[in-house]
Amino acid sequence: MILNFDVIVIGSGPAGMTAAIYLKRANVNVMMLDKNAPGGQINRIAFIENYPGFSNVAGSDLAYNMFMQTQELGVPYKYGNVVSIKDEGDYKVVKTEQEEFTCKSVIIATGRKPKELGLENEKKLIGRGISWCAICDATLFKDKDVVVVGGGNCALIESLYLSDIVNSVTIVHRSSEFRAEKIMQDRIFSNPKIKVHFNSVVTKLNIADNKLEGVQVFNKEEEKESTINAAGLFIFIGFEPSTEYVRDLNIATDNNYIVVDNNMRTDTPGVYACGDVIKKELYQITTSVAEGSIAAMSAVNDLKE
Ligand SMILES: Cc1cc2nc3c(=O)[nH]c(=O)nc-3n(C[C@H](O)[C@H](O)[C@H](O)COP(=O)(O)OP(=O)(O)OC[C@H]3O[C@@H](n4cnc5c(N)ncnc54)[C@H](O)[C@@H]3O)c2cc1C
């Protein structure tokens, strides 16, 4: 049987197009698919400062950059929304809403959605107020106040982290309780410059000259509602792996993410993923692009065998 593709690149985010980068060079017959524009979320990130190389990079400008290597080296890039993948043993069948190819291997390198408030305007703001990573866009909002969402240890471990760079930091958390650990919690307390709203939810963001001005924030037991004044919104309510089209697929998932072994490789033979999409400790650019490269040479040396 001939087949379309040997491997087949599923996301063209960092860790997808690493990937492709990796394995055209190794002379393998590769495509990558994405249901967006190539670069992925990177894409949605005004600046970044911690990609070893570049001390300030748009993330749409390193998107592009990653982008144009994969189309100087030659990678066929398709537009798809892959619903499906196939597992026929010495072959795989990848389907998108339109079309249908078949290959030996297949990268899955979908990354992850951050969960949304639901409100009005907050795709509109993201990058103007609004993030989902501390880690990345504090410095942003250097001396400025801000508000967190969330209770779990993520939240609280990013409140933390931001109270050293912000102004202040207002954690609004819909529970009377957070669910983060005892000691996270006593440190969250003690810190002077976090406050606490718990059984309290945002219900509106409010902005000025296109960008977050403050929230309206309710709280359930005074049935109060009242206005946080802040630059940055901070959103920890959890993150949704990309995975749902994986789920006929034999694969062992933890939470929806993909399980993979330390050279990317799923429990089913001729399936790997990396990037954002998989079970790990540290979701980020320099992580996925690791990744990525590890899953393509594992596809290379199991494709040689
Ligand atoms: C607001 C924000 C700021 C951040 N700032 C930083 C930072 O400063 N530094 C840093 O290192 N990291 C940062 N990150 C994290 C970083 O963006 C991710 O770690 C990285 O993008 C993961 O790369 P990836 O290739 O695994 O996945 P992604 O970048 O998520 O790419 C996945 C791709 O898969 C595609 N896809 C999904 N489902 C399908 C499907 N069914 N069919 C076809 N295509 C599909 C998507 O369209 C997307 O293009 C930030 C993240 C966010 C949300």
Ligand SMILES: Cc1cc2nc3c(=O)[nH]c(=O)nc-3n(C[C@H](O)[C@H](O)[C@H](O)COP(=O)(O)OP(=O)(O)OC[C@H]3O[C@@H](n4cnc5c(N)ncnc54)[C@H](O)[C@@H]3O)c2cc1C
Contents of the next structure:
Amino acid sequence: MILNFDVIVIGSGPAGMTAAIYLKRANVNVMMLDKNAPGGQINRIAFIENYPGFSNVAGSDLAYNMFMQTQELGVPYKYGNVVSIKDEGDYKVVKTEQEEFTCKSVIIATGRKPKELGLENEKKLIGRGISWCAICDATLFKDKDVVVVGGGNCALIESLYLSDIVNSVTIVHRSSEFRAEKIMQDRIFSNPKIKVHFNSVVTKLNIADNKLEGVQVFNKEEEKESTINAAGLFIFIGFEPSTEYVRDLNIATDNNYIVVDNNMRTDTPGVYACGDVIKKELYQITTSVAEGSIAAMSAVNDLKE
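Given the form predicted together with the ligand, corresponding form predicted alone:
A lone chain is what you will see next.
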């Protein structure tokens, strides 16, 4: 049987693009396959300050630079929403909604997607006041009031970005303190356009003319409900892995995150995973690129054998 590729990398975030770079440099016939723009979630990050070599870089710029490196090497990139991967022993079949590809090995690097609050009318208000990406939608709320939900680095970075564009930012966080880095917290507390509601959760979305008009917030400590008038709601409460299409593989998962060994191998020969789609302790760009290189070299070594 003539296979389309030696390795197909599913996902073109930092992990996937790094894997593709290492594979191509090892003279492996590789293709990247993704349903989103190259770069994944880092396209949504306004600025990154903890990636070595860059004191401050826009997420979209870092994503572009990584992608251009894959293109300069000649790595094919194809758009496609993967719906299944079948293990046929000596080869794998990767199926998208439109096409089907065969390869010797697969590297899964599809990352994670943002979580929703799970409130009534939340999906209805997407694009009508609710967003998961400040860099994408901030200008829609220029000189207006917005609410940010979350307390990690992502929530605080996006709040700072928003504060340069909107009238005011109110951060709603369920705990009594932020999880974010101290330097980010200091910037939040010193910004006059940002207010913080600790020990609080959003309980209801207020709608007028099919658009968000504000949110109901419950303070758990005071057991008091209040209304925050806002035109926009930005949600940064964590992520869940994009692994719906791996069910046919029957590989080990933990809370839907793929379980791998130290060499990024799953328990199915010829299938590897890396980046934010795997079960690990630290979810960072730096860990993702490291895992992408490890997955690639594991695939190279296994192909030789």
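Numbering follows the first chain given and starts at 1. Rigid core (definition): largest C-alpha set, two forms, superposition within 1.5 Å. Model, not experiment: these values are computed from the prediction.
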Original post:
Quick one: core overlaid, is L73 moving 2 Å or more at the Cα between these two forms?
Top reply: no
Original post:
Does K115 move its CA by 2 angstroms or more between these two forms when the core is aligned?
Top reply: no
